[in-house]
Amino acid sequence: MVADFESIRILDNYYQTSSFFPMPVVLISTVSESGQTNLGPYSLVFPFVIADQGKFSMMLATRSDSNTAMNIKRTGLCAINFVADDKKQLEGCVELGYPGETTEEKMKNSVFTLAPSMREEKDAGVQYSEIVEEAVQVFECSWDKSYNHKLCEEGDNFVLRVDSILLKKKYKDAIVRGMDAKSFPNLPIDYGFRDNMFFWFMKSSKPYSMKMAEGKGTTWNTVWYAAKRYDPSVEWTEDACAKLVRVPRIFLKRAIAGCVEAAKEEGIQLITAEFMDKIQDKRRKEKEE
């Protein structure tokens, strides 16, 4: 049977003109040249570096002449504010996205409430981007200039190092203590500007989980062999290896490395299940801080 597909012409902004591509809805807060906070709505913002301790980052695609782009290039700072699936907030985002307005013009009628940065470490004399109180979560970021390759002439791609992640308390508690279907925030899905008239959004629905397929997970002896190859000087008990059987294989080496490093810091040569529990408790407390 031939698949019922038809080719479509690929146009500029193909993710919204020639396809259906679900995206987040965020407000990027930056500091304008006058010192006023500027809010710019964006959907082309995605995880970039995800597994390199201390260098986690997001990628933001934007016009080179936007207020947001110019402010980031001048200050090197911003905050990514994820708004809720709320019609009033989404209408506020659309209003803030009108092109060509100055910060003063666009912020005059903003429906959002601003609050000071919550960064733990601040340099004297630096004005940090304010955050949106109505946001579900906020990434406070710094521009990583080491990725300075310009990908296209008309736009900028910023690699934004994630300095801190802020969550509303009930969502932080859910991540730290365990998730269920009621624990997830209602975040909208953006399908972009279409029809030359409208932005299109979709409500989020109730999430559901799927158990990992049997036989495709990692076994305790797989962990043991991987740990032995990584560092033969540190032994593992079978019960300790069993603590990592749910870690996807692509991340297993990194997980083992973290455990071995923690063991060596305490002068431990045999990693037990009790020591693994201690590591997990420490990480859980770090999340709660």
Ligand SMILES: Cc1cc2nc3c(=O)[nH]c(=O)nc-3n(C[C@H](O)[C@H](O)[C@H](O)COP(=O)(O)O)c2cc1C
Given for the second form:
Amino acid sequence: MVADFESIRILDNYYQTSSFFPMPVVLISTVSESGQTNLGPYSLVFPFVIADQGKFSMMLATRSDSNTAMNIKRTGLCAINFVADDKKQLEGCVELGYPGETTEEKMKNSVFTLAPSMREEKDAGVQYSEIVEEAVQVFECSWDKSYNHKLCEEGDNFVLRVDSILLKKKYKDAIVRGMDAKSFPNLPIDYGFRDNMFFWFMKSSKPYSMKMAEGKGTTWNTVWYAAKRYDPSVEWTEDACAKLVRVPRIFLKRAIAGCVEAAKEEGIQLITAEFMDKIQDKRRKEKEE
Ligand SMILES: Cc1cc2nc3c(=O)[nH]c(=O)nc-3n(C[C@H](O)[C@H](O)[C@H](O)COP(=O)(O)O)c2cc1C
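Starting from the form predicted on its own, produce the coordinates for the form predicted in complex with the ligand.
Up next: the whole complex, starting with the chain shown before.
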């Protein structure tokens, strides 16, 4: 039987014109030439480098002549503000999305409240992008020019190094404590498809969990993420993580905490498989005593 699909012509902006493509909705704040904060709504912004020795980045695709693109090129800085699924905020985003308006023109009617950057390390004399107080989370970023890639005549791809991630307290607490369905923020989805009249957003709905298949549940990766979340200052090798894959999920945090404590006692910053063996030996001996 032939599968029930029909081919559609791939047009420019195929993700909006010829398909449905779920995306985030963010406001990118940058500093304009006059020193005023500019907010531009964007959806083509995705994780790019996700793990590379402490380097993390996002990829942004934008028109080359947008205020955002020009400000990033001039200042090297921006903040990615994830707005909530709130009709007023989304209307506010669409308002800020008319191409061609200057910062002064568009920001006159902005419904968003701006707050100073919360970067811990600030260089004297640098004006850092303000952040949006209503946002659920904010990534404060700097442009990684070493990856620069000209998208096409009219567009730019920016690799934005994630310098810090800010979360509203209740969401940070939920991540640290362990998530449940009630603790997720309401983030909207930009549905991708767009016609001449409308942007389409999708309401966020109640999240649900899906159990990972038995035996595939915990991988070294799962352990690595849990360990980094527990204490980002301590590094783990893949082999060391692999030694904890059999620990049941509910005890994983406690097991990680024990290893981190032992590493700190010995002034070790990288937990290796050999170090894990050493701890296990020590514990075995302690139990035998
Ligand atoms: C929800 C939404 C998402 C958008 N996503 C993008 C995008 O990913 N890339 C882009 O170039 N323009 C995007 N736009 C259009 C820009 O917002 C528009 O070009 C705007 O003028 C940019 O503002 P700025 O010039 O202040 O940067 C989007 C608009 C809206 C409303």
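Numbering follows the first chain given and starts at 1. All figures in this text were calculated on a predicted structure; none of them were measured in a lab. The term rigid core refers to the most C-alpha atoms you can superpose between the two forms while keeping them within 1.5 Å.
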query: C-alpha of Glu274 off by 2 Å or more between these two forms on rigid core; finding: yes
query: Core-superposed C-alpha of Leu60 shifting 2 Å or more between these two forms; finding: no
